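Given next, in structure tokens, is a single chain: the form predicted on its own.
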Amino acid sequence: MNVYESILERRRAARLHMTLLDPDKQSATEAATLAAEAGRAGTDAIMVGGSTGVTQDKVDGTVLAIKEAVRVPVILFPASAANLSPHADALYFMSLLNSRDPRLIVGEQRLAAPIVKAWGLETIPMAYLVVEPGMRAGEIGDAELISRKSPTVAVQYALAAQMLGMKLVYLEAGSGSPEPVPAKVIQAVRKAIDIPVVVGGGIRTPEAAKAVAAAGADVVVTGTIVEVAREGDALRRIIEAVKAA
């Protein structure tokens, strides 16, 4: 069973939680410690990636250290073709569909594809959609931000992603966002498509995590709460809220 199949299998039992770690925000050893805490708290996978300052050396070191520390899948969440590692279990082969920059829609993917094929790394095609306020992800991605007030554009992009053959749709409010993606946007996207919906950004409390999951997120992603709080119980409460939704 590959990583994507395992995600679908685990989703049949409960909603999933994934922990995002940025290789530029801590050393590989620290990332491994955080990943181990997340694993004990019940996270379903560790995502490795960041918007700026990430090199392949950092990614390689972080992935290898995390794999020594946990037994859940380690999935790359790259900002560019320079943020890859052959040591991961899988790669979100993602396209920022609402970017104004063609490089982030298909350019970086063009550069990455031959490398990923040579490595034999599992790819999980994913549409990445940045929702207001977007934060650093929106700035770096030159995103035409999706409105929080109306789900229409989000639904259009999500449907297009499914019809293009993508296997996941990721709704991103941005790391450090004051609030998560609104429930009505998540609900509308979940109702419109058949593939799993991933939601991240601005999720810092069990209440926020439960609301996002209850709105229809199949996978809830948190990162800042792990990197900043560094407190396993806080993450455990968030994961429990996701699983109970």
Given for the second form:
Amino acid sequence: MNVYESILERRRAARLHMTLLDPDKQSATEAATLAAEAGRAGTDAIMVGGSTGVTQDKVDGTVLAIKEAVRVPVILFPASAANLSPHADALYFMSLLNSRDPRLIVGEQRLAAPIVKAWGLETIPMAYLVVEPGMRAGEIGDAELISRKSPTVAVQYALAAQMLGMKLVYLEAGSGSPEPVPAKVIQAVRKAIDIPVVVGGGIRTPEAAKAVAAAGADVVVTGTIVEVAREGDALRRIIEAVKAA
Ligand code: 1GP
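Since we've got the form predicted on its own here, give me the form predicted in complex with SN-glycerol-1-phosphate (1GP) too.
Next comes the full complex, and the chain you just saw is listed first.
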């Protein structure tokens, strides 16, 4: 079973939680410790990626250290073709559909494709949609931000993504966002498509995680909370809230 199939399989039992670790925010050893804590707290996968300052050797070192520390899949969440590693279990082959910059829609992907093929890395095609306020992801991604007030554009992109053959749709409010993606936007996207919906950005409490999951997120992603709290209990309660929704 590949990583995507295992995501679908796990989703049949409950919603999933994934932990995002940014290789630029801590050493590989610290990332491995955080990943191990997240694994014990019940996370379903570790995502490795960040918007800035991520070098190839940091990604490699972080992925290798995390793989030693956890059993759950390690999935790359790259900002560019320079942030890949052959040691991961899979790669979100993502396109920032609402970017103004073609480089982030298909240019980095063009550069990455031959490398990824040579490595034989599993690719999971994913639409990445940045919703207001977008934070660094919105800036780096030169995103024409999707409004928090109306789900119309998010639904259009999500449907197009599914018709383009993508396997996941990721609604991103931006790391450190004051609020997660609004429930109204998540609900409308969930209703419109058949592929799983991933939601991340600004989810720091069990209540917020529950609201996002109950609105229809199949996968809830948290990043900052594990880096800031540095203790498994906050994360454990968030994961419990996701699984109970
Ligand atoms: C990853 O944006 C999420 O896509 C992570 O956001 O750091 O706010 O949890 P937080």
